[in-house]
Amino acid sequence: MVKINGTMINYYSICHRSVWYLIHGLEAAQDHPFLEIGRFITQESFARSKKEVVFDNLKIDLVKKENNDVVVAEIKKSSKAKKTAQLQLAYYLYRLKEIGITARGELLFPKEKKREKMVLSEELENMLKTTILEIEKISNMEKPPELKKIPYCRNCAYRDFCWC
């Protein structure tokens, strides 16, 4: 059984094929400009907060305490793929809830100077449960899912695996 992480949840929302690559140990091009920009933004933003908290197989961008509440945050380059970032953050909240930690979330888009608060709703939990089952199905596939050209392909760090 695959040990699901936030990146898989994020990728699932965009491209099932990239989830398969990740699960099967194929690493995206680490020198891809968008990955480097994302790492840079995460490193340089929110200097006073505790960053990159590793919990089990999860890597949470930022954790802080506000008014006795635990707040976990996901830092993104832009709000272009906000829905996928919301699902990734919801997954962190869901996993924390499983071990008895109630937290709320924030999506942070430092370059756009945007911050969106988020709580784990029953609807999001149900969506996550479905997503987790689908990712498990993808992990059991012998080959990657069918190739489909989508707008994200142009900037994908796995592009060479699909389009060369």
Given for the second form:
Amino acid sequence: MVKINGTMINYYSICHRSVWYLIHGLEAAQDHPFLEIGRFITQESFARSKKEVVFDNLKIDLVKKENNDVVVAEIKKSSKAKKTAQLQLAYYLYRLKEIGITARGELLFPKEKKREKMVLSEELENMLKTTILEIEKISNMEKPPELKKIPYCRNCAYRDFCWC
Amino acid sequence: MKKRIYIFQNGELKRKDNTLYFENEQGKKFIPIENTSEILIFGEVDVNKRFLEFTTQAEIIIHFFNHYGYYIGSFYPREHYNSGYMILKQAEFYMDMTKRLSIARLFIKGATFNILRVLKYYQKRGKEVEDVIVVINDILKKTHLTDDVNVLLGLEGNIRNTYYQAFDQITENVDFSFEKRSRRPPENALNALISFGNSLLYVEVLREIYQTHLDPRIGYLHTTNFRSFTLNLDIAEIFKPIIVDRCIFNLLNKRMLKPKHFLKELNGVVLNEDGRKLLIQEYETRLKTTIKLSGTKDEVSYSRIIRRELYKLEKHLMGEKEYAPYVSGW
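Would you generate the structure of this protein in the form predicted in complex with its partner chain, following the form predicted on its own above?
To see the whole picture, the full complex is given below, headed by that same chain.
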């Protein structure tokens, strides 16, 4: 059984092939400029908070306490793929819920000076359940899902790997 | 774009605060760590564990060369791309002789096609290399008749030796006649150039392998001895003619390299520091040169083409797409 992490959930709504890669330990080339920018933003923002908290196989960007609530946050470069980021964050909330922790979520876009609060709704939870099943299906595939050119390919760190 | 750092002087390399620092009697120099992809050390340089820890964190490989400019070995930081899946695939294709042979043959095919590309380029410019081309084509045909990797490697050696016979025709430079291939140590200037150039390419390919999920210890044409790196030697074969040899021809035909760039030592010939710098400069320029690949819109550098070659091999191992070696278009 595959251990699903936040990145897999995030990738799933964009490209199934990249999910297969992750499951097989084939991480994207980290020298891709966008990945470097992403790492830099996560590193440099919110210096006073507790960051990169590891929980089981998950790495949560930021955890804080507000009033008596636990808040987990995901830091993103831009709000362009907000839906995708929401599902990733929902997955953290879902996994925390499984062990009895009720947390709130926050999407942080420090470059845009924006933040968005979210809670784990029933709708999100259902979406997650389907996604988890689908990812399990992908993990059983002998070869990666077929190549498909999508707009996202242009700036993808897997571009050369997919299209060579 | 991160840079390769070459160190020719003697001195001490250390970590200073959060950057790299080189010091000797002649002076001090800071080396920005974020901008460094690897370090090639030719001088007598002292390093300590703190320094190695720091470079490991930054995923910088350090390559060591001896007095003759031979590659001694690398400090290869722990793997950062780990994929059990890919290692198993790599091993599977090594253990299964049919699969291994098919990859080895493709490496030879790529290497030979690129050799022929170089020869034909000079043929068009009036060099007498037709005989060599004919012989090489004959040997290439034989690679399909054997099922033995060692024989295959031998044939590859024959192709290279035949190709070297054309070097005198191409360079027409009496100071740099080829005679015969000699290594460890090279017996003349041209051999010293070939050895040094090839070493540079071996570490470049190693560096690119470090950026992929492949294990450099499992090669297909060069037999794995489980201790040293061999996959980089395999991949380098494909690129030697179009990267290293072209640099050498350029430098010799433009009469930039001269006998004064070589030192005759007791047991061989070595390039001096200025000679090494000339070759490195030419080599760096070539690696950065971007070319348009047929069928695509992108301009890619030779460094990138090497990386893609590794990705193509990964896809072959995944059973997704059969590997086809890179063959230069000119």
